[in-house]
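A single chain, nothing else alongside it, follows as structure tokens in the form predicted alone.
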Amino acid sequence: MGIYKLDSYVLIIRGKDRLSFIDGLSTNKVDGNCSTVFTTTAAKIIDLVEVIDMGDFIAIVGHQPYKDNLIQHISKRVLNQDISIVDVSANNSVYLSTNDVVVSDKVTKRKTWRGWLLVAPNSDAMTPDMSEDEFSEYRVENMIPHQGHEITPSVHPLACGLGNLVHEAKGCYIGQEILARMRSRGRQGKELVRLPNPVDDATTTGKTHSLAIVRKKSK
């Protein structure tokens, strides 16, 4: 459908402990490029991020309005690990493309479950051709949650369509015990659904269908 500009931040994390550091604080197994979720001790979402492994460092790309909480969350847990965190958001723009587009050598491109993530320095800024309504329609059609809509600090990952990013076999991380208990007991509470319009309390409204987080029906 096109290219949409995201309201994103970009953090650069260096140090020999960079991957294990992010792995120990988030829901997915982090050993390279991946999507993962940072959660509170109550398993509520701090942010969904994309991890981009650049070799000597990793880039963390998340939702700009959630940046301060994420930085505060991870900074106080560095302790004695070999980690440095630098915010380079002001120097870069982030886009999501629904297709595999050709980009310049200066643009970092990674395929994600949401589409192709493009991180471009401001000197190589791209021209988005997808409107807010078109992006919403793309997400509704493909059941893709987004920050500020389905992904908010008031929900846990299993409730808003991010269950695929909650690794079932990794070690302890903040919020892990609660999420594991929800899964083992089949009590995640709510779930993300796609319903035909009109939809009460829709989180994203499309032309014919909408996304909503509703109470999960017992089997």
The other form holds:
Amino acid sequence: MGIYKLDSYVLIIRGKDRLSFIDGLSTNKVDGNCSTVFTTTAAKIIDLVEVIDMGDFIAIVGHQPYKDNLIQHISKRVLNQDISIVDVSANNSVYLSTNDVVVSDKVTKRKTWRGWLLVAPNSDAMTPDMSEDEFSEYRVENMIPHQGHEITPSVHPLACGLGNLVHEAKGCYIGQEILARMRSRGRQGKELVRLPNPVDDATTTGKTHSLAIVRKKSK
Amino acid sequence: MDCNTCDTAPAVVINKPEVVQVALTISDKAKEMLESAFGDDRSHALLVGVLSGGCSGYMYDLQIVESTDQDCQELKVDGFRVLVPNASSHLLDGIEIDYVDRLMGGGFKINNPNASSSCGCGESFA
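Same protein, different form: I have the form predicted alone, so give me the form predicted together with its partner chain.
The next block holds the full complex; its first chain is the one shown before.
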């Protein structure tokens, strides 16, 4: 395995309300480094982001094609909070490494549930050595959902393998009522599965197995 | 991440909604409850604000305050001083402050013509 270049955006959020603001709008408990999901009132995904706590600011890293929707979603909810948002996507490149690699001081490295996330300034850009097929294979092997494949605006987090990022006790956020009801009634509808090939409607196809989102079988 | 880039990167424009001159009403039951909360001391004010978050995106925030550092418009409604932050004025114009007398889920309630939906507990709206 190796290093794969992600198609990501990087937003810098400053201000004393930066963590509570993100916490109040997303599924996971946000009090430092974490992965969390922004959802609509219908609990559909806006984006999965990595929150990187840099001390006096946080960076949120998400999927570039979903950036505009996320910005529209969060910017209209800044009311009296002390928040400023800066888009530094053009100045940085984002990678996912399957191993813990040594990086320069200028590269920010955080271990996440998907692997090591690396945010490098363009001056210290890294050389990815993993093809898209190899990245897909890694994801299929480890059942890691990815934006544009399993994680899309038409599904909710429980259906695409992001249930571990839906905190059960954090309190209200947009979409929380629906997700809590699905969980408490055991009715999440669909789920992410890894099946041997061939797989109809696979979301990611690997050499021997594939990922797919299928209707959950009732027990 | 090179943080020196932050100064030169484009800042995301945070929509600053237009400040609206708010008109609001207080129901008879809510008036009764506010009178009992304030007593004879009318030096304090009822702060009616909105916070982001909650199940539907915005949450009401009701407080009795002496003053606030928020940029507010001050209204006089039925003898009560009411403060409404300008930042959330566009979400609060036309509301009615009501009081629901119930053992569970009772208390002050906001009827908001600007809300397209609200969550079950009534504290959050979109």
